[in-house]
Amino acid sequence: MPNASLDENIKLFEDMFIDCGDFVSRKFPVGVNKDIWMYVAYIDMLVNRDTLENQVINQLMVFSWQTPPKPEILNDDPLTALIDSGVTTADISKVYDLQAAADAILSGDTILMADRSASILVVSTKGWPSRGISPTENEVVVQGSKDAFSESFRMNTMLIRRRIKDTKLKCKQLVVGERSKSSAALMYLEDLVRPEVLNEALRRIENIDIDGILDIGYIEQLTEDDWKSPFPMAQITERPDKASASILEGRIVVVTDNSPFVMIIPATLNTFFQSSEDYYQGWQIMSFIRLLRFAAGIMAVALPGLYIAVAVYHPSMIPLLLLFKMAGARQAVPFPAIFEILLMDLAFELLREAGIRLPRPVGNAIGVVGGLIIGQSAVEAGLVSPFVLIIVALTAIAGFAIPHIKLVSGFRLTKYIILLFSSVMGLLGFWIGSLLVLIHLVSLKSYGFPYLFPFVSGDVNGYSDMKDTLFRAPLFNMKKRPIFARPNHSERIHTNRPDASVKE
């Protein structure tokens, strides 16, 4: 608690910030009969400058009591009086002790110290440059929102309260980081929302111990269920509209400060699969479309094992002109087909990496003509077989069929266990591989749910979920929630049939 002479306050708070060339305070007279003296303090570039000179400095400096105030009032504790007359702004609160002061001035808030006060006001002006509202980058749609989460805590509170304009819709704050203390909050509907699962992910984030989140990635990696599964546990999503749908399913929406991206809890395997952009077409185009993906999801894991256990164990599994065709190919590569495989996979994830990492416009260019002349430098060389640049290829163009980008991820390190598999064992390794990767898949949970619901115990929710897996039912026949939601809250579709007009 801070002593009651303003220069021992001052002496004591600005100790703190010995060394800080950002933090800006100064000490005044209030009114015009100069009344009382009072000490501002924030951090230069955190704060809303026009909202503090125009709404705090300037209201206090030309001050003057319309109604004076008891003088056991003014005596005791000056800020009361202020607050209800001299402060234009709403956004106030109070603190007892410097070091809460301090916090508040870190997060872009502006402090006011009074002679004889106790007590410190808050004053909300956070107002620090951002990047504000852009396109996204990442999970590009042809039809839907454009607009993309940004850097700002309050600007994604906002993008979501936009699209769900319910009271039921909470905010739960929390600070998280013992240095960074990060603004971070979880939002989701109040009656839709699982207790269970919404005391499970606060215990999990207000148990977080460390000295700062500085993105998104941070909470996912210290709440996630298994940390040895190269799985993602939970969503990450840079677009508004993705994030508000998932709320509206009754899951949770987690949101940090400083990271264009939030996290979505629970999380399935089918959800992985599932875009922004397949409710808004129509269900039989969406629902093509849903199939290739899982079909490319498959592609991405076991092709290369599938190719490696057919033509090297089983090449009477292949037709004889084909089969005639690869040999012919293989007859001056002087390396096993399993080396062809890694040395172009390993060089197509080089690429990846390399295009990610240049700036833009050289980015692309290095991963299109890059792949295009190592691709073809090796096949002239005699390093690959053409068959084996084929396969490469079509996994790794499975791979960006996937909208989410952390699937691909698991994809990218799965591959490769039943690749070495299906080297050692053939056929028989590769169906062993396959079965050690959906033995792993069926052992996960989040959140308590089932990895590969609805696919596995589908009759808990009557398998309503199926009809927003493999392929997407139209959007009146998709009555239920999913099984996220709480039970008694499962109806959220109450439209009939296009065609289900009342007939005269």
The other form holds:
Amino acid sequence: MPNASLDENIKLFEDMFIDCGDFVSRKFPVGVNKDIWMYVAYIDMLVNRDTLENQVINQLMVFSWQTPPKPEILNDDPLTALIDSGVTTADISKVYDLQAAADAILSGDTILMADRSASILVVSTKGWPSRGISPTENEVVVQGSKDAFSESFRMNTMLIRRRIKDTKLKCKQLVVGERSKSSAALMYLEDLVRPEVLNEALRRIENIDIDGILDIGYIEQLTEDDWKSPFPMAQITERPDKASASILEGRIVVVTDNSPFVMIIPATLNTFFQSSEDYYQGWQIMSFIRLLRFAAGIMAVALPGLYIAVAVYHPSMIPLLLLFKMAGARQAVPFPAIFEILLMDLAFELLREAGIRLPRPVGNAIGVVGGLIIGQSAVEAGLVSPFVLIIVALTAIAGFAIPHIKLVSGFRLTKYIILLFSSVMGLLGFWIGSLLVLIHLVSLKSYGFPYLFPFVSGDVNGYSDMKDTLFRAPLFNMKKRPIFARPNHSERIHTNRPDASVKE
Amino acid sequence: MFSLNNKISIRQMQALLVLDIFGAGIVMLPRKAAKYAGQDAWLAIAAATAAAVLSVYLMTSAGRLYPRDSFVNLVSGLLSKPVGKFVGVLLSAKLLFNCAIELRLFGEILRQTMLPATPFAVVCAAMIAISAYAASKGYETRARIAQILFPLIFVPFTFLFVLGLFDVDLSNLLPVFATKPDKLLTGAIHAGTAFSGLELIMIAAPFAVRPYAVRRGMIQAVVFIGIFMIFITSVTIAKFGPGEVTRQLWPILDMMDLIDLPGAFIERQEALIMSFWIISNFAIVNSGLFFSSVLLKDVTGKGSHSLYILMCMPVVFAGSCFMLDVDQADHIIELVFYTLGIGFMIILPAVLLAAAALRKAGDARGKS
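Return one more block: the form predicted together with the partner chain, after the form predicted alone shown previously.
What follows is the whole complex; the chain from before opens it.
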């Protein structure tokens, strides 16, 4: 609780901001006789100066005294009287200790103190420069909205609110990070979300005890179900339409300060193969693409291992003509097949990493140099066979076909397990490696939901979730919400498909 | 919703049971059935399936007496504690023995077809390790694995045999009903060994979310596997003829190898067939390890099931290292089936039901 003496409060308050060059404050008199002193403080560039000057300071210093408050009210509680007559913005609140006031101005608000007042006024003046709404960069679609989340917390919540104009859309705000004091929000539809999932998500986020949250990735890692798993337990997206669609499915979107990505929980393996575009275009083509993505997923994790198992241990499986060609191509290669695969695969990983770090035009050039020139040179030099080059390239392309990059990261790591077993025990090793990955996947859960749902335990929701897996059923046929929604609110389409034929 | 309570749905139980049964017995089934029943082998399998359904009925009736009790507690409650413990240990030993024999046969086939240079011990150790890992994850995880593996085995398997239908001589299955009843019965008894593992129902039943739906679900699973056996046996006999089939060691494997895959993208199918074999062997060994550990845990009343899995692993490994050829292994499988197998599948449930009737014991709903 601050003292009633303004000067003492100012001293205590400014002591907290010693050596903070971006701290701005001013003590100024107000009133007809200039006999009431006020104090304003904020952080430079975190506030909207227009709002601050026009709706707060200008009003207090000039216009409020055209119709001054009654002296008895002014004497009793000067701050309240000044707010009523001088502050023309609606978003205000009061705090009663200096630490809370300091937290407020660090979040972009402005504080006002007055003589003889035990409270401090916090005026919402957040208005730092931001890059605005940019187009999506990582989750590009042909058909669908182009806007992406940005680093602005409020802008991100607005992008979701703009899509779901329902009072049941809740935005439960929290502050996470001892020092960063980052804002975080859980956005969900209160009648759709499962209470046990919401409570668990809240519990996990509230239990985070860390000095700073600089990106949603911190929250993701600190709340995930199994930290040992290379597979993602939550979806990360930069697309507001995807986040909104998830909320409509009864899931929870976690938004945080300074991150152009939001987190969607719970998540299953199946959800990582879904893209927002899947629902904007016809079910036929999108079912085909979905199938292709799952095949790509299997290729991304298993193709190199399968190649080693078949080419080295069971060449009799390969058609004779192809086998001769493969043997001919490998004739000049001095290394074992496993070494060839590892060499090319690690070279590709290097290229990928270099391509990300470099500026885009140079990154493209690296792709050309790496992919074409080094690959061809390696084949001509007899370091690798062209078949290995094809296998590694196909594995990499398959990874790019999966819409969620974090799932691809999981596949990138687990493929080495299968590769290792295959290189030791052929097809038996391939299956042992694959079973190892499968056992791991089936034992995973995201907020209580089996990771491989609905491929396992699909009967819990009457197998209706299978309509959005390997194939995507026509929209009118997907009447039920996925398992994530409350069972008593599972219906999402209430009407049947309109009859297209018009009777005359 | 999806709590970790080690409870599984009937659908998951069905997938587990089918995978647990789908082992070495299946690939030898046409030989065994055709040896006694000739072209009427399918009738012998149908009779064996009917007997299996009867066994399921008996086992689930016994299980319904105390649906939430574990197998050891059920037997202990009705036949005294020492008997319950003895039966638990005996069944555990039988399951471990089954695992060892299955592994032995698996290793033999693998040595003949895919990995002639790889030592058996390596293959065996790898299979036991991966199976134990799955078993240690608990019943829910095992059930989910089964749900994934079930279509992975049965869809391509069925597809292959449907393709095989295009190149068969149906006259090999004629005349129908020409076999004498005694031969048919002998064929049915021998074909019944393919249902070895059915006794797992008694241990698994308390894990079901809806214990009273176990009977129906398990009968459906047994009928499914019976129909599947009849289908693949009939296609195999129609292809080779009953005489030729009785001379083959693994008629199903020979049949699969002869089927032409469209597009000829695979030169020889042995490796593909072995993929099915690896998965089914994994299912059987992890099931054996899991249920043995559960039984031993119930018998001792101490420790976690993972501890007992660790203890069972070397037992299975040592058992599988006994040098047996396929015929010897087959002989031992039959011997164990006719004694312990039938004992657990038919005699024990009948004794339990009789004991319950005498003592007027059991859950009211179960008895009704």
